[in-house]
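There is one chain below, alone, in structure tokens, taken in the form predicted alone.
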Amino acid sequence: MIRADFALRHAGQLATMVPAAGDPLGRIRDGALAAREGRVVWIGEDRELESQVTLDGDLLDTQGACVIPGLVDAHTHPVFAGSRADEFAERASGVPYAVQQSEERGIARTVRATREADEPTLLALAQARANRFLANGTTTIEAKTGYGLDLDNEAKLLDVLRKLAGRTPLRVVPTFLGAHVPPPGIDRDLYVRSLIDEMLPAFRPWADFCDAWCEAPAFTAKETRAILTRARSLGYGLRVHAAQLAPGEGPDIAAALEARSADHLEFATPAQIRALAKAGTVAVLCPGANFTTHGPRPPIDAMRQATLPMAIASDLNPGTSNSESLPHAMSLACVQWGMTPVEVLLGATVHAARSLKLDGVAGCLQVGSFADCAILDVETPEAIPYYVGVNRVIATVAGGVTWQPS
């Protein structure tokens, strides 16, 4: 008998996201699973649970609800202070996003508010956002810095992420985004040198990934290449904000350096898409930011033709996508871009996990994976994006524990 400290049973459809018998979702009807110490130890049909598993712990009867792996959000900016709601209203009235970026507004405005906030305040704000992620079925996030933009303030943000990971069942994968934009009032060459010589070596023990935004109003291709080459030499995994607002070399750099992800990609060319696929990079698409900045549809068809894995992310941030809801992002990708429900489900689970080096343990349910689940009141897993803007999550399980709001 298999010993377990958590079990879930009577899932009307349990989507493992491990393809089987021609079903890309690998679903088990009237499914069940058991876990021990936060990992799945058994999964199968409910009628076999009692003969296979000895349970010494909690039992969750889902009463026919759909069960999917905990969602994986591969692009978020969860540590910030302040609001930019007025900028949202301006864009709704036709003001372009690029016009809002200056030393007084846009990202620089969030940097000022975040620098002024003390660590307990930022931690409380991040904790509230973590609760909203969990309430929407997300159990793993990639979490970027990028609103400190100097050694001390970026360290403050990374410390908030470290403490957040200890206070919530949400799995937090930290990314250093000192190369978000050059900070106002600082010579950009000196700032790039500080990134390369000071911040990247100092923060390697704290961050799994390094990200850089390769685009005006952020960093040039030359600067991005230098920053990410240095990061790779120090052992960081690489991520790149690329081709969001205009064509550029960001996707080429991501492919050349075999970045784990290239994000946004609205203006990526077919040749760049093919290069990313060949490099093993994941395209992390951000429908929320695209929606509020009125961007063009990313080259989805070229990505399909190149078999480039497409992750779907919330891109939680104060400027363009202030939402912790991956199901909402999935709906937008279907409605705005013509992606299929199966594509966005894969994008918010297995492909997102792959971009975070969590293949086989996050974004799927199989023996050895994290015991992370979202239980939803939907007819089928494919129906999740059908409920546009409506949270159908009944319960979230993280590490074999049913989450309750704090």
Second form
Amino acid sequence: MIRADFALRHAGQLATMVPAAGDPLGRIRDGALAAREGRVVWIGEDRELESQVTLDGDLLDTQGACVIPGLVDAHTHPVFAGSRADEFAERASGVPYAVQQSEERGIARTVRATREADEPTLLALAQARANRFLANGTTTIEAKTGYGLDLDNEAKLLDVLRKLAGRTPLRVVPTFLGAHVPPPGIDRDLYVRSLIDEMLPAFRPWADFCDAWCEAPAFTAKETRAILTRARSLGYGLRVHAAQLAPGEGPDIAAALEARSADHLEFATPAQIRALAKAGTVAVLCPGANFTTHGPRPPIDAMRQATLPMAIASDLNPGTSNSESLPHAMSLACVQWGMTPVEVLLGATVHAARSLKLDGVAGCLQVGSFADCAILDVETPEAIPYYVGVNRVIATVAGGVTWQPS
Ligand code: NIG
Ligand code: FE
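Having seen the form predicted alone, please provide the structure of the form predicted in complex with N-(iminomethyl)-L-glutamic acid.
Let us now look at the entire complex, which starts with that chain.
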């Protein structure tokens, strides 16, 4: 008998995301799973559970609901203060996002508000966001800094992420995004030097990944290459905000440096997409940001042709996508871009996990994986994006524990 301290029973459909018998979602009907110390120890048909597992712990009867792996959000900016609701409204009446970026407004405005906020305030804001991620079925996030933009303030943001990880069952994968935009009021060459010489070495113990935004109003190709090359030599995994607002070299740099992810990619060319596929990079697509900035459809067909894995992310941030809901991002990717429900489901689980080097442990349910699940009141996993803008998550399990809002 297999010993377990958590079991979940009677999932109408349990999507493992491990392809089986022609089903890309590897679903089990009337499924069950058992976990010990946060990891799955048994998974299969409910009728076999009792003969194979002894349970000493919590039992969750899902009464025919759909169960999928806890969603994985591969691109979020969850540590910030202040609001830019007025900029959202302006864009709705035709002002472009790029035009809103100045020393006073746009990202610089959030940098100012975030620098002014103390650590407990930022932690409380991040914790509320963590609760909203969990409420919407997400159990793992990639979490970027990027609103501090100097040594002390970026350190403050990394500290908030470290404390957040200790206070929430949400898994938090920290990314250093000191190369978000050059901060106002300092010579850009000096800032790039400080990134390369001070911040990148100092923050290596606190961040798994380094990200850079490669295009105006952020960093040039030359600057991005220098920053990410240094990051790679220090052992960071790499991510790149690339070709979001205009064509550029961001995707080429991501491919050349074998970045784990290239994000946004609305303006990537077919040749760049082939190069990313060859480099083993994951495309992290951000439908929420695309939607509120009125961006063009990313080259989804070229990505399919190149078999470039496409992750779907919320891109939670105060400027372009103030949402912790991956199901909503999945709906947008289906409706706006013509992605299929299966593509977006894989995008918010296995492909996202791969971009975070969590393949096989997050975004899937199999023996040895995290016991992270989202339980939803939907008829099939494919119906998740069909429920647009409403939260159909009944319960979220993280590490074999059913999450309760705190
Ligand atoms: O992913 N592209 C850059 N960064 C964010 C927007 C940040 C902001 O506007 O505050 C994004 O869309
Ligand atoms: Fe972003």
